[in-house]
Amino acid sequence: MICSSSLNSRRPPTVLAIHDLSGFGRGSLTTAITILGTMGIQACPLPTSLLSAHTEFDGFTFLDLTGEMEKIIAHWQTFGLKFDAIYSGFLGSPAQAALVRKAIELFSHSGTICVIDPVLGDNGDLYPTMDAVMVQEMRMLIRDADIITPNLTEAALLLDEPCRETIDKTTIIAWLKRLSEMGPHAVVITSAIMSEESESNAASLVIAHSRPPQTRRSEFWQVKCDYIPAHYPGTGDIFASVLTGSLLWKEELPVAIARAMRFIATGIEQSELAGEPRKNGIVLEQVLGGLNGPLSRTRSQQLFPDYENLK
């Protein structure tokens, strides 16, 4: 639980949030700032691009802010800013990957957490503004991450594997280990449907792998939630934002994952009840109040029972 006493016992943690700004459709910076602020965290935006609406709306406008990012970074450098977390998502151009690496170098202190959501695509396809060059740049960028949060499509793209709708346990363990070997200490793959699950008992999963620095021990978590046959844009941004906030308040990784998944499930339920068009995203406004509540230990926190044999 993120207690009110802990929120008041120290200055608010700070996050450098490097994402696009979409005018309509809940996601990216509007989501990150809202969620992190609700969790008692100061989110400082470094916009990568300006869109009229997120990329699932036909005819969206798109403005690349690479040049402006360079100016902002240079200005911040003059007064020595440091952040407790650096959290990047949607990039507006391949050149911005180098700017994110520069920001990590300039604005980190010894305890800074670096979370990279390698936004590239979903449902087996690249997003309209992404290409093979961006995929290659993202492979380079995740080397600097402590934690990455790709969905199943993005994990496949990063590993140059065929995209798939389902995946078996042995394969996803191999993918987690390969991604971790690229640099990050923890890898969290979202939107994974395990092929071992029967259709009547299908589950949407988050599979996580943690390899703490200076140790050879690997830990794997399989975090389940009920399968919901609905697509809501922006859930990846919500997941990574809640995860980042939870980690800043010193929650353990599986607890932070479970908190993010519970929040998304509650948001989808409320969105369905409200009749909100799915393309608009989850109705955050109706569920933010429960974001910092207690989290019971349920089936949403499970170690792979045979993970010792999967190292």
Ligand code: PXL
Second form
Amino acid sequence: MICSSSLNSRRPPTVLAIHDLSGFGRGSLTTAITILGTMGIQACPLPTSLLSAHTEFDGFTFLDLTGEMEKIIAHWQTFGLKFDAIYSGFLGSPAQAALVRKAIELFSHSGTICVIDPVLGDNGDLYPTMDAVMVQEMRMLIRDADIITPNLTEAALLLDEPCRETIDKTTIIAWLKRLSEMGPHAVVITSAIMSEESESNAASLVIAHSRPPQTRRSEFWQVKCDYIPAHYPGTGDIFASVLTGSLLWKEELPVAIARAMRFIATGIEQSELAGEPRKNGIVLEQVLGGLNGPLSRTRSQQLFPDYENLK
Ligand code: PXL
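Now show the form predicted together with this ligand, given that the preceding structure was the form predicted on its own.
Everything in the complex follows now, all chains and molecules, and the chain you saw is the first one.
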């Protein structure tokens, strides 16, 4: 466990997990519940939609659960539920953005962390159930977030910029600032391929960490990782779930990012070894055991070989 000394000395932290439930193809709620549970955190699902499989599977079924969400929120309200984190992802309708806002208002306490993964698309395209109205709603929803975790496509959509395959440092810093100005205290852009880098070391993860409004100082980091020429759906869900769990155990943001990146790298390696079809997602079941290990100093240094303060 990340914080083994605190095990049993307090109740497990709680997360309200607002995502779809996809029966096949690891991602969304199945991923969030599994990862957070392994991290010793109780994840309470508020399902936004029910799918037979994630949307990369042709012919997937889709049931919008907006009406049911309203009823669940109303019921929970009757017994004063509060969560230590509210973590949202794939929404089933644009109207659900208002329900997420309502959930944040009703179910937060003074220390609740609000993580919004603005799930809209990837590789330059919107997911099939998403449209311009959803993009607009997501722009409003991120105002209420402490942390957002868009991939490069989602960052472009939120900013109404053309989607791009690669990005240069000056542009991504401008994007990070603009996204921060929309509300969140921290912006983590994943899957950013930097145009300045060589092909072999091109996949970067860039984060901006804005300080509290009083100081008005911002910090920017770039965390690089090796380019992995393989697309696994659900990687963004794994990233945001590990990040949320790690932050709940009071790890610093760069450490939380390191933990998420390490876990994904191991997961991809193991999936390739196991011969799992990539569309089925990363073989979580085979790598969960390594999720909570301490990030030793040496290990952290390895994880940040090109850790760079961009300022
Ligand atoms: O990983 C994002 C995501 C969430 N939920 C569903 C998806 C996807 C990405 O394809 O299809 C249903």
